[in-house]
Structures are given as structure tokens and as C-alpha cells.
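This document starts with one chain, in the form predicted alone, laid out as C-alpha cells.
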Amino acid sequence: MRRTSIIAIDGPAASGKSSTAQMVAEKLDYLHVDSGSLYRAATAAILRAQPNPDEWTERSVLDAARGVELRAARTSFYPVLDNRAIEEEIRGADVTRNVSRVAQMPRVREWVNAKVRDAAASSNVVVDGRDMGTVVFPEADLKIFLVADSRERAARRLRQRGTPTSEKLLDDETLRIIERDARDARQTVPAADAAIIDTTSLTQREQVERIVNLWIEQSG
């Protein structure tokens, strides 16, 4: 029987998930799994044994994925390639203009959900990414599913970045953001008891009180 806690954040690209699970494990001393990270790390790792993505198969995905790990930090859960830390290579230019094709990819999916629940296995998380409350964690204590306007999920991807925002930069990223959303709309479904919070004119803070309050109160 399951003896840890589970609290699954699901939303479109951009809706403040991995952040605010961040703050919500810190808040709650859980740990936080960003399933989002694990899709970045197989990029990276595909990426270096084949750089064009037209030559991508899961196959070959998986196989430059076997030395990506999880491992427990204080805060959370972070990848590793070959037992080296690569936050920074999985953040890049060249991971996130191709991690959409690799977690497309079905069998790719599995890898990610099976680290993701064994992570779980041992300790208190929140996790955060598409199909938590539904596929990975249907059983979880507590699902939230966050929304937020396209433009203003553009205009924060654009702050995330340093990037000088102008009208032309945020219709241009706000067109991706809406691309996304039709690429990732078979993964992007709220669970039906998931807690539904519209993030577009909430501050991160406000976001995580009432996540952290959802939790107080139905933990009693």
C-alpha cells in the first residue's frame, strides 16, 4: 500500500506549473518532480548522439536516454546525464525547439511516467507535467489543473527569458504558445476531480496559497 503523498499539477505550456510546484514542495517540505525535465534530458541526450531531429525515432530516444537518472536533491528531483548535472543543457535553444517531438512519442512517455512514479514510490511530491492526474497519478491526493490566458503565458515565457517584450515579440510568442496548446491537446486534459485554477491574474504567491490551502483542507 502507497504510504507517501501526491499532489499532481497538470496545465498547458507556460501555465506556471513547474514553478508553483516548486514553491507548493518547499511550502509543505515534499519533494518536486518536474516531469518536464525528464522530456529535456532524453532531448539532450538525443540531441548529442543524433543532431537532426528528422533521424529521431523512439528507438533511438530511448537508447540515448539510458544514462539519464533521477535523483533526490533537499528540494526536489533533478536529471542527470551519464551521472553529470545538465539543468543548464536541458534548458538551451536547440532542447526546447525539439522537446515537443520527443515527448510526443508514446514509448518515450512510458520512460518519463515510470521514473516519475518511482520517484513518488519513496517520498512525499509533487509532481508537475502533462497527464499527472490522469494517466501517471490517477489515484493521487490532489490534482490541479492550471489555465491562463495564451498572452499572458506568452508574456511570461518571454520574462522567464530576460526578453525585451514588444507587441511583435509577444503576437510571435504568443502564436507558438498557441501552436503548443494544439500539439499537446491529447496530453492536456484536466482530471475530472481536478481543482481547475485560472493562474491569468494571480501573482506566483497567490497561486501557491491556494494550492497549499487546497491541501490543508483536505487533509483535515
Ligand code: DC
Given for the second form:
Amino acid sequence: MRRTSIIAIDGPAASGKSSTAQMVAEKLDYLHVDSGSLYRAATAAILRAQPNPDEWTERSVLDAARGVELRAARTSFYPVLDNRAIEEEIRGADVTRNVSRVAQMPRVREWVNAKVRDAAASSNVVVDGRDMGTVVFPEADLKIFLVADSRERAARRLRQRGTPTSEKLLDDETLRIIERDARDARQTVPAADAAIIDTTSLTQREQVERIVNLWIEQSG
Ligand code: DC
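Having seen the form predicted alone, can you show the form predicted together with the named molecule?
Next comes the full complex, and the chain you just saw is listed first.
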């Protein structure tokens, strides 16, 4: 029988899942698992082995991903490739452009799900992704689905990058987010028992408080 607690936070690109999940984990003294980071790590691995995405097959991606491991740090799990941290590489434009293709591969999805389940077997976790509350942990103790207006998500992305912005950049980023939503739509569906939180006009702190309060209400 499972003895650890699982909070699953899902939602579309740039809905603030990962930073929110990280902060909720820190408040509760749980570990954060970002399932997207594993899709990204597999993409970084195959990009090193084969720079032309048209040549990628499920088999070659899984082979390349053999060097990927999920390690536990103080507040989160993080992926390493061939024993080295790859945080910067997995957030780069090349990986971001190609990761949806890798995330469409059913056996890669099984590979990610097994790694995330392993992490949750040994620690209390806050997991974030697209299908944590539906496919990976249908039995999660709390399920959250974050949504936010696409333009607001684009504005957050640009603020995160910290580069000067303009209406044109905001339009372009909004379009990119809408395109990513369409590519990831199949796996980005709220669980029937998820609490849906619209974060468009919430601060990061308010989002975190809402989730922690839901958790306290439910477990008290
Ligand atoms: O959340 P993110 O941008 O880091 O996700 C990277 C990619 O992985 C994105 O294309 C969606 C996909 N993904 C997924 O299909 N299922 C998950 N549980 C997490 C991410």
C-alpha cells in the first residue's frame, strides 16, 4: 500500500505549474518532480545523438535517454544526463522547439511515467505536468489544474526572460503558446476530480496559498 502523499498539478504551457509546484513543495516539505523536465532531458539527449529531428524514432529516443536519471536534491528531483546536470540545456530554444515531438511517443511517455512513479514511491511529492492527475496518478491525494489566459502566459514568459519587450514580441509569444497548446492538447486534460484554478489575475503567492489551503482543508 502507498504510504507517500501525492499532489498533482497539471496545466498548459507557461501556466506557472513548475514554479508553483516548487513553492508548494517547499512549504509542505515535500519534493517537487517536474515531469516536463524528463521529456526535455530525453529531447536534449537525442539532440546530442542526432541533430536532425526528422531522423528520430521512438527507439533512438529511448536509447539516447538511457543516460538520463532523476536525482533527489533537498527540495526537488532533477534530471541528469550522463551524470551531469542539464538544467540550462533543457530550457534552451532547441529543446523547447522539439520536445512536443518527443512527448508524442507512447513509449517515451511510459518511460517518463515510470521515473516519476519511482520518485513518488519513496517521498511525499508535488508532481507537475499535463497528465499527472489523469494517467500517472489517478489516485493522487489532491489534483490541481491551472489555467491562464494565453496572452497573460506569454507576458509571464517574457518577464521570466527579463529581456526588453514590445507589443510585437508579446503577439509572437502568444502565438507560440497557442501553437504549443494545440500540439500538447491531447494530453492536457483536467481530471474529473481536479480543482481548476484560473491564475490569470492571481500572483504566484496567491496560487501557492490556494493550493496549500486546499491541501490543509482536505487533510484536516
Ligand atoms: O511543461 P514543459 O514546457 O516543461 O513541458 C515540456 C513538454 O513536455 C511539452 O511539450 C509538454 C510535454 N509534457 C507532457 O506531454 N506531459 C507531461 N506530463 C509533462 C510535459
